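Take a look at this one chain, the form predicted on its own, written out in structure tokens.
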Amino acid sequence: MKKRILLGVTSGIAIYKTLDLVSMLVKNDYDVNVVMTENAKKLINPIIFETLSKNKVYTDVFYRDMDVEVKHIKLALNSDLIVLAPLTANTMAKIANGIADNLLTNIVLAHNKKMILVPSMNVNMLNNPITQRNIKQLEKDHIVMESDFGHLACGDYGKGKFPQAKRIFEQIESYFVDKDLQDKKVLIGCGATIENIDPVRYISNFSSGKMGNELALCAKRRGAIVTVVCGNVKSDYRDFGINYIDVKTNEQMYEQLNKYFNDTDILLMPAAPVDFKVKNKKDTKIKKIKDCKNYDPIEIEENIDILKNLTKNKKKQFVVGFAAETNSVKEYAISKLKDKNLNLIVANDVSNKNIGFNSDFNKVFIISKDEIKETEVLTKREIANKILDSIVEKKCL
């Protein structure tokens, strides 16, 4: 069944940006009802919101139609979530003090669930002690999103900017996820490491970091405090409030993971560290020469095994390793489970070009000491949730 979002729109200058949010929600199968204040109608025609949401826009508490139910009570009770975006200082003050003088504030007062509030205003209005007191008051009962920092419509520079629609959408998505990892500290190694040959060439692998990023996002949605130690990746979710620490080499990744490991509840290690490093790497670029036989041979040596070294000091931590194999997938994974002192290992066949590296899809084995689960081909976000489900089940968090 579709989740029903009631979107309250007040008369902030960023009102036009809310159109992107409505479009995003509808495309992701949410049922969106928009309520506008009278002043908001002066900035943008309600017809635009009606066209995007495919629902009637409500504006007047005294409007009469064939529905005999009290409009603000019905809208409040029928909504799974209320989002106010943009939220002006004026409407914020009314809500914080229980004032109900229009349809939107009546709905808010009749609503008995947590709301998502998205303040957007001039930096001086935002920093005013009265506004700050109102924000602190509302944070006791609701989710108050932090404004972005940047150039404002009035010409000032500072906090108060309307957040990107994708940030608000992510907050809405997170709202509906069970918080079965609430306040658990989750540490993730993500992406490929790099080992230099010379200042412009290096050894690495094809890992995109997508699996690590999806694990980070899904864990955060479940309430975890997430830290990602991140090698070479093609994208990330740091815009959503996830802490990313950028590293390059195996040594750097190990150093950062080890720094946080003792205070970690769950370590997830989908990173793809380079197994070898160059013993005789050059300080200057290796120049092209005609006869390849005259090149100095590149000597390699074994690199630090990050996961094996971390688990030597394992105490309370629940540790999940990953095995990207091209053959004998389950057999190699089971041997790594024992050898690296893991609680779970997730194994997949990277010889299949349709899944694994650089793909949004995967098919994996989730292996513990007493069980092997095989998934279907799923999105990496779905795989991430399967892995987290297994952790919750095993650890009984």
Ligand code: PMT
Contents of the next structure:
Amino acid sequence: MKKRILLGVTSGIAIYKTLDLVSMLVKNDYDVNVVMTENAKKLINPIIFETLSKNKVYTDVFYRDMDVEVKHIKLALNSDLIVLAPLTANTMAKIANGIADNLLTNIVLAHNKKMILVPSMNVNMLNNPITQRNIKQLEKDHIVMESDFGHLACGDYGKGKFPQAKRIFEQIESYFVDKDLQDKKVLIGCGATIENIDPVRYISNFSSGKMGNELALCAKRRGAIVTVVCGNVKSDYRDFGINYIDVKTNEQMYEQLNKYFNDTDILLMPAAPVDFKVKNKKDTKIKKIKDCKNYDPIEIEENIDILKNLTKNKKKQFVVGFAAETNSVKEYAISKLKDKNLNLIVANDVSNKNIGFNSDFNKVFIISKDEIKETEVLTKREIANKILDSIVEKKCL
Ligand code: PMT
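Form predicted in complex with the named molecule structure, per the form predicted on its own context:
Expanding to the full complex; the earlier chain stays at the top.
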């Protein structure tokens, strides 16, 4: 069944940005009911919200249409989540003090569940001790999102900017996920490393970091404190409260993972570190020459095995490795499980172009000492959740 979001809109100048949020929610199958304050209506016509949400917009507590129900109680009870965005200092102050003098504040008072609040205002209003006290008060019962930093509509520069719609959307998605990894420290090695040939050329592989990023997002949604040591790949999840540390080489990835490993509950290693490095790496760019025979051959040497070195100091950590294989997938994976001292290994067939490297899909074996589970072809987000389910099932946490 569709989740019902009640979106309370107050008269912040960022109100137009809420339109993006509404369409993002509707596209992702949420049922959105918008409630506007009278002042919000002066900034934007409710018809725009009605068109995007495909639902009537409510504004006045005394207005009655066909039904005789008490509207604010019905709206409060019928919603799975209330989000207030943008939330002005004025409405925030009312809510913090239990004042109910319009439809929106009446609904809020009648709704006894945790809400998501998105304050947005001038930096001086935000920093005012009264506003700060109100935020602290509201944080006891609700999720108060931190505003962004930057140029504000009034010309000032500082904190108070309305967050990007995708960050609010992520907070909403996360709200509905069970927090079975609450406060667990999850460390992830993600993406491809690179090893330089000269200052402008390198050896690497086709890992896109998608598997690692999906694991990070799912673990974060499930309540974990997530650190990603990220190779030479992109991520769309950098603003979602995940700690990203960028590295290039195997040595750097090892150094950063090792720094966090002692204090980690779960290490996940979908990274594809380069197995070789260049022995005769040049400090200056190799010049193009006509006859290829005159180039110095590139000599390679073995690179550090990050996982194997980390697990030498394994204590309480639950360690999950990955195995990228092209044949005898399960057999090779089982030998890596033992050799690398892992609790679990996730094996995928990287010879299949539709899954594995740089695809949004994968099909894996999740292998522990006593069990092998095989998945269908699923999205990497679904695979990530299956891996986290297996860790939770093992009850090693
Ligand atoms: O990033 P994507 O495009 O989403 O693709 C995902 C993936 C295919 C990269 C991922 O699912 C995967 O299979 N990751 C493991 C890649 C790999 O290096 O496999 P391996 O079998 O060579 O290594 C076994 C384990 O040792 C892995 O956990 C690997 O991170 C680790 N390793 C490998 C080499 C090395 N020098 N140091 C390591 O720590």
